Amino acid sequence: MSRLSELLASGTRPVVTAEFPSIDGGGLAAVERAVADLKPYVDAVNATDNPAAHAHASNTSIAIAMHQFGLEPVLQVVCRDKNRLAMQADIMGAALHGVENVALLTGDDVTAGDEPEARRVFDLDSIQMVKVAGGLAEGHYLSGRAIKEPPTLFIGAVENPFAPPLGYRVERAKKKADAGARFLQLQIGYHPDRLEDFVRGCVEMGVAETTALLPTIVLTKTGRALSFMNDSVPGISIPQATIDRVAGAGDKEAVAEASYEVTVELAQHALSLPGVSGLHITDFRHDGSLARLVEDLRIGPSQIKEQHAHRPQLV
């Protein structure tokens, strides 16, 4: 069984959970770097799919490397870009390597990217490839053939509590979770009172019962950034009072510190709700914020490590 799997089923803890950054060059000794740099901090990093669909190495390529050098990879799978038989060859060819954590979900759109021209495949959508997945676990591939030896995964997928229609998302989520999905991180969003809404309709509903849910947070330094992903990315939406918070704070360096306490009191409110089993951090940053939030939010591998190190002796 995966780390991810265990932690996530002790419930011990919140589980911190975090995407690599884009490698497009340097081999292996940039991924190593930014292994080095997240694992003390997070429990399992997500080897991204072509995001927001701009071309990088590819995800399993990365989830095989950062298994490598010790850190967890969650292999992300977009059904954006491939057919069904790429697919499931992404998922066997990372377990062949020891990669077990699977996340599937269907991809921003081209038009996102610096390719638009790109087509668009969408053979199967995510709820149909967490069915896939599952089946590979079990010991076939989606033709009936059979596996002799099926890998061991743990499935996870993406959901937006945030984008309408807002009913339909915990319906989406119930339905992720039935296919065999036993984790959700959801996509970024900065109205608490949506988020609230939406795990509070997967305790109802059960979805919290089989299906950890690990909201995303993100790390941004300016308003600017978060006016570029309202405006900009599709399904996200950010109040204009925490875009002018943010902005109208000052000096270049008061900007990004009161950046930084928005995403702080998104992660605590985040963390309050009952249902909700740790976090998912988007780093836009890259300035060390990742280690100073869990530090602050008392969270992640390094606390339980130095909880152990004040611990005193038993004599």
Contents of the next structure:
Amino acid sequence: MSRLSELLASGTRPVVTAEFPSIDGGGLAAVERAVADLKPYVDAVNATDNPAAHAHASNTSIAIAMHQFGLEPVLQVVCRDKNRLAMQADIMGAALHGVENVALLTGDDVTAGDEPEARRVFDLDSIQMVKVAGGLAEGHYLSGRAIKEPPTLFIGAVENPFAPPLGYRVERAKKKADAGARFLQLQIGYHPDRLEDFVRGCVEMGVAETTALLPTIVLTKTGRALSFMNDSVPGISIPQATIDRVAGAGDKEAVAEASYEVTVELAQHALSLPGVSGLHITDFRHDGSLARLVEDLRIGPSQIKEQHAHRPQLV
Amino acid sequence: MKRLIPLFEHAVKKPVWDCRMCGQCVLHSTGMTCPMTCPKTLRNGPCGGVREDGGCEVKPEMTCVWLKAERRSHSPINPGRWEAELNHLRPPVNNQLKDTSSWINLLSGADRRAPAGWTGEIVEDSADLLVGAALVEIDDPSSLPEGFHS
Ligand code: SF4
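Compare with the form predicted on its own: the form predicted in complex with the partner chain:
Once more the chain from above appears, this time first in line as the rest of the complex follows.
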């Protein structure tokens, strides 16, 4: 079992996952540097798969390198760029190198990226891929062809508690849990009420019993960053009051500080919800705020003091 | 006849449901909303990109297909049933059935046939069988099917 799965199952403290920066050039030294920056503060990190439909060094190559540098990877696989053969091959290939955590998601459309002319694939959807990955761990490909000595996999997915149809999102989370997702990294959101409804629904429907919920918290520096997400990233909406509060805080430093405060408040609220196992942190600041955040919240591996977290039955 | 039926099916279903002739119709379990009209062809519910106003991530001017499906699943026309079926886990699309008639595939059962591994069944490796058979039975390499060597 992966370290991440053991940590989540133990419920000893809130777990922190994060996103690895996109790597293009610079060789393995670039990966090593990023590992060193993140490792003290996080439990596991997503090796992203062409985020926002922009090509970068591949998810599998980064996940393998992270693993070799001693940082626990979560192999992210999106359904946009590859068909069922290639996605199964990527998971199997990474597993060969010791990568056990996989997060399977639909993925942004090609039109979100810088190569909108690309052919979109979506041969499988994320829920189907969750089930197919479960098959790999059980010892067979989707075709039914046997895998001798199958890999150990800890399979997760993503759900968006903040996008319509709001009432349906819990059922979709349940569908993912039923298909075999043992953790759900929730999408970026700035509506605590929606998160609260979603997590409560997940607890009521038994999703939180089998599947660890990790709401996403974003570190940003400016009001413009918030406006951009609100206006230009489908599926993300930010209340105008939140944007105004940050944008109107004063000079550059005051704005950055107000933005940090918003993040801390959202994080504290998320962690206070029964059923939440930790946080997934997206860092757009890259100014050391990640270290400050995990310290202020007293979460992540740097916190020696044990505290209680929700404890799902992951097996 | 085999060629006419898909044409006829498309003529009927295209104007009403914008049918894409995937050959494995699931309209009855998606609130009579065709999931193949979703730009990501998602068959198990909406992606995370649905806009605040319900618009599709890819085509903002279109309401998300799954928003419509979810709404219609509560329709009084078919109480209970559409709602219950909306959450069924639909298997991967069989791309071999594209442009064939889902009506014929329904009768033959082809539309419900998922790969063996989908239900956890383990099958013998057909590639092994083929290679084994070729080595044993074919002694004249020129009689191998074209492309076999490549
Ligand atoms: S928003 Fe709806 S219709 Fe558009 S790609 Fe996502 S699921 Fe499909």
